[in-house]
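Encoded as structure tokens, the following chain is the form predicted on its own, with no partner shown.
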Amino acid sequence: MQSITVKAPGRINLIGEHTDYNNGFVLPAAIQMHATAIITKRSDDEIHLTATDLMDSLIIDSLANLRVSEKQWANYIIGVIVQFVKKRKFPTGFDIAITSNVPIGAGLSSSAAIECAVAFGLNELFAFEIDKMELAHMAQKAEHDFAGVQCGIMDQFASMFGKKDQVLLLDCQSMEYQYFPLDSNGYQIILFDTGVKHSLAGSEYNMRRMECEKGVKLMQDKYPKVLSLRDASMQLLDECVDQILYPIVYQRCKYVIEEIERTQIATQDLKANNLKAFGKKMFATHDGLSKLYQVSCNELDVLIDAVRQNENVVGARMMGGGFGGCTINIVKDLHAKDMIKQVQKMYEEKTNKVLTYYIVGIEEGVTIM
């Protein structure tokens, strides 16, 4: 085999936001939008990278000469290659051409889709026999080291392990996971894109992580068994983190502790096919992200307020790292078109921005084409 074509999806996350790097639970699913990597072996030691959509390319003259590039798109690929170099020896160089229809900056994990397509493709092409769980961790490490974002494992995991019409409950502490069917019969999952492009590497994402770690340290000083917010409770938080001395740290931790519990309970709603109860938890998540975790923005809040009282919307919240991107909405199928028109009109009136939207389906994870 001299060439391989792999597609890896973006993801939505129904509930469980900013809990992954706190060892909590997340409930993502792979979507039909995906990145495609065409990887071809070379006869020399060079690596040729091409971003087809951007009409840009990069040549690396040797596998021994891998370093951070000025081209940000290339770093998602180089970061993955470096992870392989640490574990395996490439017998030759290779060409990688990337294309993607996952919107950039919309909170749909366009970067994880690229990383997972490349990781899975290189593993298959060179028969390295690394399992998918390790590949997901390698893709995550690539994001840490080369994109500068200390992301949790959720995005890469969902892209690798997604299943059609199923959501994944992932325990980010044990890495145990289980699938739950999402019966969307009579409903559509609609994403409203604020048009505000977030850049997690340049945002306060890493700051939120540090604030959570500070809260853990304050609890750990008294209760050494608290290793992450997964091990905490509201009782411990109230006892150990003074709201007057550390108001911001308290708010961040409060949101995460509540969200970890909310995500676990939400799976029972799916089991019971109670989307109405599930939707209420989505709204509660948004309120926590906006008021306590403070990763929302005016445009996201406008979109949630626009649907909060709409009886045809069972649940909605901001999704992704925050500071822009999309809201996710579960909407009654028969009323979706009218609802979209109403929200678009309201959004333009309040923000002077044109509102785009995506209707998403839940699809398979990474696959060979």
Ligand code: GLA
Given for the second form:
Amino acid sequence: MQSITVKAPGRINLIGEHTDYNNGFVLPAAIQMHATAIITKRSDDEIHLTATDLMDSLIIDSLANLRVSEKQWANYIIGVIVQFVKKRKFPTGFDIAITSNVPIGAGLSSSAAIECAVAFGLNELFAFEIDKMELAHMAQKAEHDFAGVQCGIMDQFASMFGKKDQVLLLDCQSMEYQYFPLDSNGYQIILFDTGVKHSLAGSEYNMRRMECEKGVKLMQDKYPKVLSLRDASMQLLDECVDQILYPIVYQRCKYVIEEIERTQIATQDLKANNLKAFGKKMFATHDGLSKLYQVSCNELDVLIDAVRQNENVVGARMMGGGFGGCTINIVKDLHAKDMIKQVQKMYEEKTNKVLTYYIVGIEEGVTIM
Ligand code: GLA
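Starting from the form predicted on its own shown above, please give the structure in the form predicted together with the named molecule.
So here's everything in the complex, that chain up top.
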């Protein structure tokens, strides 16, 4: 085999936001939008990268010369290659050409899709026999080291392990996971894209992570067994983190502790097909993300307020890292068209911006084409 074509999807997350790096639970699924990587072996030691959509390319003259590039798109790929170099020996160089239809900056994990397509493809093409969980971790590490975002494992995990029509429940502490079917009969999952791409999203994300770690540290001083917010409770938080001394840390931890619990109960709602109860929790998550965790923005809040009282919308919230991107909405099938029109109108009136939307299909994770 000299060449391989792999596609890896973006993801949605039904509930469990900013919980992955706190060892909590997440409930993602892979979607129809995906990145495609065509990887071809070379006879020399060079690496040629192409971003077909951007009509841009980069030549790296040797596997010994892998470093951060000025081209941001290339860093997601180089980051993954570096992970392989740490573990295995490439016998030759290779070409990688990427295309993607995952919208960038929409909170649908366009970068994880690229990382996972490359990781899975290189592993197959060179028969390195690294398992999918480790590949997901390598892709995550690429994001840490080459994109500077200290992300959790959710996006790469969902892209690797997604299954058609199935939602994934991942316990980010044990890394155990289960699939269950999403009975969306009569409902549609609609994403509204604010079109806002916050340039500070990466640094704010890392900041949230540090604030959570600070909370853990304060609890650990008294209770050494608390290793993450997964091990914490509101009682412990109240006892160990002074709201006056550490108001921000307190708020961040409160949101995460509540969200970890909410995700567990919401999962039961979903399994019992109680969409009404599930939807209520989505709104609660949004409020927590907006007020306590402060990763929302005006446009996202406008979109949630626009559907909060709409009886055809079962649940909605901002999705992903935040500061822009999409909201996820569970909407009654029959009323979806009207609802989209209404929300578009309202959004344009309030923000002067055009609102795009995507109807989500839950698809297979990474696959060889
Ligand atoms: C981004 C990160 C994920 C996760 C979400 C928030 O998508 O990449 O690891 O933390 O934000 O839930």
